[in-house]
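Below sits a lone chain in structure tokens, taken as the form predicted on its own.
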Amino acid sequence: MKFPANLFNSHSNKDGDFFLGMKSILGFKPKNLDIYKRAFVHRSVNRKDKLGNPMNYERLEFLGDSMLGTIISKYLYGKVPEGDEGYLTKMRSKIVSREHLNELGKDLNLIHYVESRIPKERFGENIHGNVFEALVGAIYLDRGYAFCEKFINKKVIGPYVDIEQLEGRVISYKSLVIEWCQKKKKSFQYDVYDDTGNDAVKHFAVKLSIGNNVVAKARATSKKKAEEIASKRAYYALQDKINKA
């Protein structure tokens, strides 16, 4: 799939040090750098096509998570002859949950290469991980299937993906607190109470009920960010009780 050269009207002596950053992060040469320019794009730029069509990095985001997915499943079939169904699920999402993208596009400094009318320091933490994602679509666009699965396995399977240490590993305290009190027939309630703090960003606050004992609570720029951190300080609280369960 190819664009027209003059999609983008930011040709200059920065496509040069942009295609040795590209060239640097992939591992190989990219052929159409106006595809790996659109990862990079946030919709607040609102660029458009002449059609009218945006042109920013969610379709790419949305094809990438796609890739990524089918890479790491094909890498589990054959890495895990053992599992079943259940566990390779549970397996791929610990792999391509948000937090370790996140982790991923700020290893590899994706942010760096950003466009957007919005100041960087604003961004939350999911930007990482969504251009990653967009990255991976983009490679798969230019390159074909074989050049993603190989930065797949280069960037990601290879020096992150070790199975024993994944199958310990907690991608949601919130499943884990509430699969707890399923099991032992306990009631429980996430509710959002008044937080008077005075953040120029909006915060939630969350207290955690258990039976009629609030065990935790937790403030953050979400209500599933803040029920995530008060789940997460419940699993501690309870730590000893839940792993015997």
The other form holds:
2 protein chains.
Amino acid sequence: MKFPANLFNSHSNKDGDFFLGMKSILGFKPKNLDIYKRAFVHRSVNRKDKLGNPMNYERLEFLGDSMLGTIISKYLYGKVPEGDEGYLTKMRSKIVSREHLNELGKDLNLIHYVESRIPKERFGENIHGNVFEALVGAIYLDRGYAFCEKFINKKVIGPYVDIEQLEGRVISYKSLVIEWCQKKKKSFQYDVYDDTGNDAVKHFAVKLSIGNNVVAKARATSKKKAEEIASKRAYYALQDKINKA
Amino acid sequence: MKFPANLFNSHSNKDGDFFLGMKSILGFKPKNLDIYKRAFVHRSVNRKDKLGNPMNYERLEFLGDSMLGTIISKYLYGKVPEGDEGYLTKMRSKIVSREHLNELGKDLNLIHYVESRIPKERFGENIHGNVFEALVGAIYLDRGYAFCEKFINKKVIGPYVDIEQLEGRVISYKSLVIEWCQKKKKSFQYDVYDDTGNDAVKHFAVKLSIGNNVVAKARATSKKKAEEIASKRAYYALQDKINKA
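Same protein, different condition: the form predicted on its own was shown, now please give the form predicted in complex with a further copy of the same chain.
Zooming out: every chain and molecule, the one shown earlier first.
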């Protein structure tokens, strides 16, 4: 892991840890660390800047929410050329749903960085999504639009957005695979195996066997997700067979 | 007026007129003219692309609406550091209100370019704002974020956004000036005079006299707006006097 040359000159060790944590989450180096710090300050801390303005993540959340919506809009515009305005609006709200954003924030373990006077276990689910939005706002201010777009593509669209699932055409690939196995009277099994990945966030590795063959593997930040990804891979591998069934 | 070298080779004269019209509205040269054309196609035309997807401005409107909100959010974030999330949300919806966007679209005379099977006089007010949003969406796709931001700063924020007025702290500078004149028993007069500007869009020039002195001048796309701007200038020039009154 490379440390920026000036890190230990200009920042405390605590800042250094925060910098490295952010770098790992963001996939790039923050320029103005203060903006990112603000993205994790809960209003209960009651912090103010020199001019007496409140310093917490709520304003950044406002900004990030808007930017997130715009980048998802652009993605959908390109991805679904046949979708009209109503369709695009509906899909966007599914992608940026509270539930979805909370899951995202949780997988990135953003709550680890939250500063608060309220014990973290007393927060509801929404803290995860709110801080995720604030983080997007911080990226926007610190590095501009292009970095936001890249971050959202990598962290939201790539791993979380599946148009077919969102449309309800496919509820769960796992259920499709199970259904097919039952119909075909084939045994199937999902196994967690040792993950050799070296990520900052814990990952789960799952392999799916049908009969005696391992048909797909996947790793993700939760067992459920890894099973779903493995199922999707198996589904596409078996698609011809399934459609003919 | 300079024509791009390849214009008359690759486009019809009609395209040339449209290109020049867009260039004048946008303040820069469009790259992909087709995207802008789509921003003016009403659904009544029932146009489809090669794949049978509907081609009208509604999808671009969806995109532009979102981008407009994001850029206004960023502007407000920087402009009002003391405003909390609720304040920012409220101010943003005032700035991007239907009424406000319709006024903008009308001032740019965007309806001139609208293709429709419905006679234009039968459209309601909202066509102006809708096409304005679609135009922002077209800029986003054609030239990216930075051009959108510049366009919105120049066309929306600069001429239309006055935080004090939006907050309702000042309803109208004209009424403040008139009030002051009446209290001080001074005569005042708003006069339209010859505007020497050479803009594509018609402008009105107004001068405000108090007693025998011209205290402010302004030009804008409507008489009402020019009077308001002149009043604001006068207000700031007279502010000390007014506050002491």
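Because the structure is predicted, anything quoted here is derived from the model rather than measured. Residue numbers count along the first chain shown, from 1. By rigid core we mean the largest C-alpha set that fits within 1.5 Å across both forms.
- The two forms, fitted on the rigid core, differ between these two forms by 2 Å or more at the CA of I229.
- After superposing the rigid core, the C-alpha of C181 moves by 2 Å or more between these two forms.
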